[in-house]
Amino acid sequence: MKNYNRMPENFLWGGATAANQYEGGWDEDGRGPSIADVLTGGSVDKERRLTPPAPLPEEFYPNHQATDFYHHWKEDIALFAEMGFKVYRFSISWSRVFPNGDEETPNEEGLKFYDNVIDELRKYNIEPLITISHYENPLHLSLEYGGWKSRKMIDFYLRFAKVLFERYKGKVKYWLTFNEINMLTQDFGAVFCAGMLDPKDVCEQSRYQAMHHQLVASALAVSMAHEIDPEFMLGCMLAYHNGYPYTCHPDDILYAQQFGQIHNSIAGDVHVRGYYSGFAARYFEEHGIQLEVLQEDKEILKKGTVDFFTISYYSSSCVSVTKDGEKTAGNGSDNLKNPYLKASDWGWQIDATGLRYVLNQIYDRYQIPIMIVENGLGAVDQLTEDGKIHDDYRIEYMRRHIEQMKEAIHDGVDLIGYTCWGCTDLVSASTGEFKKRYGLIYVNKNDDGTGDFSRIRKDSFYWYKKVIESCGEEL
């Protein structure tokens, strides 16, 4: 008989990072520039700026060094092992493997770095979970082809994916095709997700066409992977947008439902069901979106459905048809403030109960295994005189969310893993700051460029170690 009071013994506990925010070594060993490498640093009063076709000498580009996993990978993986990680989610920098993105043959020096990382993880029995494309298109593909608005990107992506699948067959089981693909429902996604640099492409027509190309590429990659190794497990990854109705007026109830269908289900349905929903067809028609869909695309999408579903979940907000109310920040979106919730230092509302709601919503719709591959608190951490970081606020955030994960499992949700974001400090994608820290490991790097990259275990490091040791019993 199933014990609903305990997490599954084979639950995949771990942490997550992305190459563009963590790796550094941006121009070493043959790596080419990516979109992230021409994004300047930002702050609360200074937005990140895109400066193609190359970095400007007077600007600061935090992603160039990030928090330097490229030179600290052994040390960091040992720290992950000390915490007891069962899984580590990371991305492979496309431009480290194919510097321009459209070459015929890969950069062997770039691949050797990931050989070392994967072998080191396996030494500690940590399962790699690899994101193939995580907000880091090679810059050349944007400048030469216009990013993912071009269908040519599909072949470039598949060449990259095939190299990874063949090289790491037998070493890597879990793969994610694209990070937060559904961010293309928002202006934010034009550059970050699709690498489209033309301001005219910050429009629904271009964004949804780019998303269609990525969905086709994902489906083809899934089919290819299963042919190369039937043991491979391929997943999708969505930034899950949880928008509650701001009032109980029926118009707000319907608007909240449609908000979820747009921002979550259009991409999710194609990934899992293999086709666009009737809602998507109506939305495209009413918004003048005319997708170029080849006849073979329908069969490709139907064949290449994913094996599991993964999400990032940080916060929730409210939505209303009137748009009236105090605004709040969030992961790629600004909606209405919920008066019942507290917020982080950056205004992201903290809603652990919402995670249970979301997990039930996803599982009821798709009935496939789920992983939470991003969840964490961006905060200002203070280093004490004795070299400690007492981040009780982060512990409380994670504790409350893990409690709701357990409730969701009790509800019947097939939740198989949790990788907190990011297990070490890294560059914030939205603001380009080091100050906005997520890690359980402190990295001495600052927004003024100073810092020696030394690593310090935060209080949350020791707390999470106990959580993993007890499989979620000791919170």
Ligand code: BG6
Second form
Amino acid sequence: MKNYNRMPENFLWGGATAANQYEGGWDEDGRGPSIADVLTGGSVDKERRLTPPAPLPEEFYPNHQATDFYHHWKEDIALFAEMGFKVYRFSISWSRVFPNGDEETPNEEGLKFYDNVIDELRKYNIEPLITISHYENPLHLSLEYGGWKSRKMIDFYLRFAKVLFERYKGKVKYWLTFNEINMLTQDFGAVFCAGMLDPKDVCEQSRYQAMHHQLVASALAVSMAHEIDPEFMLGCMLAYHNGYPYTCHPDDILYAQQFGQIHNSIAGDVHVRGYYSGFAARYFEEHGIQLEVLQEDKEILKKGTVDFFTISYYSSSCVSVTKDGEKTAGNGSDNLKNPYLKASDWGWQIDATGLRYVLNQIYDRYQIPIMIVENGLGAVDQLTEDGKIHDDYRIEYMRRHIEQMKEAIHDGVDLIGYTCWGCTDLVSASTGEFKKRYGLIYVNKNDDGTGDFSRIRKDSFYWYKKVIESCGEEL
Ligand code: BG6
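Show the other one: the form predicted together with ligand BG6, since we just had the form predicted alone.
Full complex below, order starting with the chain above.
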């Protein structure tokens, strides 16, 4: 009998980051500002604030320096290699390559940074997995064109993507077109996913129009990429929402199904099947959403379907038609608490079994390879006097999720990789804190501005190294 305790030998183990949360160097070597550069710091109780058109001198902007990968890339990649990473997922800062976003030619200095990163990864045989757009629209495109509700964004995005595909052909195989495109079903997505800074655009009409433009841009990018290099593998990326029915009342069961259809499958179906499903049309109709869809869009969507499906998965929640019950925090959703689950320091409910459930659900629906490109525990870490971080809580979280990945593979799911989120500590997207740490590598940088960016291997670093070495057998 096959040994399901061991993951496939070619399984892509690794870690993931995003440029705006990790790189820093926000105004170096010709980089232009992105929307993340006008987002102030925040905390669990204090929302991050936008200050366009520019940063204010009296405010703190954590993404400006982030955890300074821009000056630590060699050191960090060496640490990834030491852990045995097979893959590293990162995003390219659009405004480092096109400072305003609408120029004709790219910023060579910005591209050189990524040349170095990619060459360094290749030196260690680490496969780069590039997210083309991860929560950082160039600020100019937001101010001048209103972000993704404008169809013009499609051309700017394609120009950017083309530069990357042509330059990194032969060096990069795996690409993701947009990070968590389905966050556009929620208010949070208006700014983060679509760079729409006008508060009037925090509405379904603008959000779904922006999503449509991104889906078209994604499909065009997929077709273009396959023409440039048929070896390229293009994926979509969804924040996978796992909302269980709060009760077994049929109304709650139906509501949970509809919740999944709206928050996961509208975008997922277009990415994989190339068309909007019937429930999407009904939802748009019943919510007064009038999408502007050009005749040619249908053909574009049909042609540009993705090769693999990726998700972020951190937690689950419950949903109910009555909405009665205690609320829980989570990745972008404010649903109901599940009495059977414990939660993280930030109130995100921990549900490893839910990962198996979700992987089966996706595979049953689409039958294409799946990668988990974000998973992990945002927690407060204590640096001990002798310079160590004993993060057994993080190890426990990851261990339980990896166990469920094995179960899913045994169930027949074609799971090809796992990149834990924020493998090196970085700025939290939702709260703007440094204190919410996900890393296996600690970065000495704090919310009060102190810290010298030095790196320390946490206990989880040594643990993950063994996991990779043993192909998941030693958990
Ligand atoms: C995902 C994003 O939604 O969740 C990441 O793709 C983000 O950018 C991650 O950092 C974790 O969320 P947070 O708010 O804890 O940083």
